[in-house]
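Only one chain is shown below, in C-alpha cells, and it's the form predicted alone.
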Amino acid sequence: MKEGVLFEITRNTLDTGLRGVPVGYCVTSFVDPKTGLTYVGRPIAELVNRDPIELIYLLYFGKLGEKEQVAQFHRDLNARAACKEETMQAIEALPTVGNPMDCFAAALLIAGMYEGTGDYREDCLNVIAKLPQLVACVINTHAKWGKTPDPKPELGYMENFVHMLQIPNKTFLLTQAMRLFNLLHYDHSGGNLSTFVGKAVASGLEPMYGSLAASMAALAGARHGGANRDGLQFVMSVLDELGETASAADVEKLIRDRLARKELVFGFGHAVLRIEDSRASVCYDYCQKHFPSNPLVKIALLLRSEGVKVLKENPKISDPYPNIDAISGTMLQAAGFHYPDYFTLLFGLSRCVGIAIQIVYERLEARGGKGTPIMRPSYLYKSRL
C-alpha cells in the first residue's frame, strides 16, 4: 500500500458492504479491536456509573461537563421533553400490526412534521429530549397497553421512560437495567449500518427526523438491531434443551454438536473486536451481581465460558468472544422486561442519540463547517451474463 493511503481498493474489496473502508471521521466514539468501545476517547466500562445526561453531554460537546454545566444541559433537555398533543394522537393512531420498528420509523416521521424546526442542532436536542416519550408511546400503542402518561423528565432520563411505559411490576432493578442498556448503546463509531444510513440520508439535506427514521429502518433488520432478540432466543433454547441443572460439560457438548451440524451459535464474534465486547462484560458483571440464580443468566454465563473455549480451537475464527447481544436480552428478561419484540425499540431509543449527534457534525461542522457532500459512492458495471 502506498504511503499515506488509508485503504486500497481492489476487486476483493468490492461487494463487501464497504467493510473497513474509511469514508470520514467520527467525533463521538470509536471501537478499537483490542480495547473495545470508547465514548470520546473514554472506555465505556469507565462511564457506566454516570448519569445518562452526563454521557449525552459528553457525546454532544466532546468533553465531560462540570456539575452545573450538566445540570443546565439537563434543564434544557427537560424543557424540550414533551411532544405536542398532535404528535401523540397521530402516533396512537398508527397500525398495530407488523414490526414495531416500522411504527417507530413512522413515529419519527410524524414527529418531524409536528416538532421539526429544520435546524439540525435544534432538532438534535429536541429529538434526544423527546425520545423517551416517543418510544414509550410506540410500545404502549403497538402492545395495546393503554394511553401513555405525560412525561416527567425531572425523574431522570430513563426513569422518565419507565414511568411512561405501561407495564406491570416496575422495579428499581428494571429501571437500572434499562438505564444500563441505554448507556451502552448510545453510539458505536460511525460506520455501523443504522448510523451510516442516517448520515447518508442527511447528506441529501433530509431533516433530522426523517434521517433518523431511515436509521431505524436500517436498525430493524435481524443482522443489526434484531440480534439481541436472537441472542435471547438462543439462550432460551439452550435452557429448554438442557434444563436448569445444565453443567459446563453439557453446554460445551451442545455447542460442539451445533457447530458440527453447521448451525449458528448466536452472540459470538464481532466485525471489529478481537476481545470480549466491553459492553457485554459490563452486562455479565451486572447479571452476576443482581440475578445470579436466574436460570437464563446461568446458561448465558456457561455459554460465555464454554463458547469461547470451543470457538478458540478454530484458527479461522478471528473473534471467538461474546458480543453485547449474547447477554443484553437476557439481562432485560431477568430484570422483568419480558417483551423481546420491543428489544430493538430500546436499542433505537438509545442509538438515535449518537446518530443525531453525528448528523450534526456531518451537516454543520465537517470540512470547516461546510458539511460533508451528498453521499455518492462509485459502482463499477458488471454484466451478469
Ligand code: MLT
Contents of the next structure:
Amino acid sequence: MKEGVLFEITRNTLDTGLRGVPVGYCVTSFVDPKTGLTYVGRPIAELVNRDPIELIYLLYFGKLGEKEQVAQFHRDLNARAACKEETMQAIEALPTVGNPMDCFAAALLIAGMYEGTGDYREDCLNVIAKLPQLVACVINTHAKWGKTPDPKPELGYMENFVHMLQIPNKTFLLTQAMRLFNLLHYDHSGGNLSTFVGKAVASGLEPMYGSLAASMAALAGARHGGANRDGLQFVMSVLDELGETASAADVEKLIRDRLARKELVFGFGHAVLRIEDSRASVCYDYCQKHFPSNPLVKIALLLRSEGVKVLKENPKISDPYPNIDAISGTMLQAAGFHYPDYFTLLFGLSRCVGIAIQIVYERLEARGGKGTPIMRPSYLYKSRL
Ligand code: MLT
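Okay, that one was the form predicted alone. Can I see the form predicted together with the ligand too?
Okay, now the whole complex, with that chain kicking things off.
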C-alpha cells in the first residue's frame, strides 16, 4: 500500500459491512486485534478493579481523575440521576410485549422528550446519570416487578441500579458481577454497530437521546447485543445434552457433531479480534474464582478450550477464539441473575455510556470543534435484472 493509505477499497471490499475501513477517530477506546480492548490506552484487564465512576471519568475526560475529582464527578452525576415523574410514568405505561430492548429505545425517546436539553454535553452527563434508573424502570415494567424506587446518592453506580431493580435475592456477588459486566461493556472502539449507528444518527444533528434510541435498536439484534443471551442458551443446551459430568472429549465431540450438522457454535470469533477477547478472559477468571463448581461455568470453560481446538483446524476461520458473549451470560446466570431476556438491556445500560461520550466528541470536538459532517458514504449502482 502507498504511504499514507490506511485502507484500499476495491470491489472485493464492497458489501462486507465496512469491515476494517477506517472512518474517523475514537478518543475513548481501541480494539487491537492481537491485544484486545483498551480504555484511553489502558488494557481493560488492568481497569476492572476500579469503580465504574472512575472509568466513566476516564472515558469522559480522557484521563484518570484524582480521588477528589472523581468524588466531585460522582456528586455531579448523583444530582442528575433521578428521572422526572413524567418520564417514569410514561415508561411505566409502555407495552410489555416483545423484546424489552424496544421498550428501552422507547424509554430513551421518552426521556429525550421530558429531560432533553438539546446540548450534547449536558445530555451526555444527564443520560449517563439517569441510565441506571431508566433501565431498572424498563426491566421492572416489562417483567411486571412493580414500581422503581428513586436512586440513593449514597450508593455506587451499579449498587444503585441493583437497588432499583425489583428482583429477589440481591447478593453481594450479584452486584459485583453486574458491576464487572457493566464496566467491561462501556466502549468497544468506534466501529461496533450500535456506536456507529448512534454517531451516524447524531451526525444529522438528532439530539443525544434520539441518537441513543437508534443505537439501542442496533444493539438489540442477535448478531450484536443479543448474542449474550444466545451465548448462555448455547452453554445451557450443551449442559442439557452432556450433563454435569461432561469431559473435554465429550465437549469436543459435541462441537464437531454440531459443526458437521452445520449448526452454529455460539460465542466464538469477532470482526476485529484475533485472540481471546480480553473482556472474556476477565469473565472466565471471575467465574473460576467465584463459581468454580457451577455446572454452566464448567461447561463454558470446556467450550473455551475445546472450541478453540476444533475451530483452529479450519483455515477459513480467521478468529477461532471466544468473545465476551461466550461467558458473560453464564457469569450473570451463575451470579444469580436468571433473566436472559434482560441481558441485552444490561449491555445497553453500559454501552450507552461510551456511545454518548463518542457522540460528544464527534459533535463538539472533532475537526477542531466543527464536528464531523453528516455521514454520507457512497454506493455503486448495480442493476438486479
Ligand atoms: C461489542 O462490544 O460491541 C462487540 O464486541 C461487537 C464489536 O466490537 O463489533
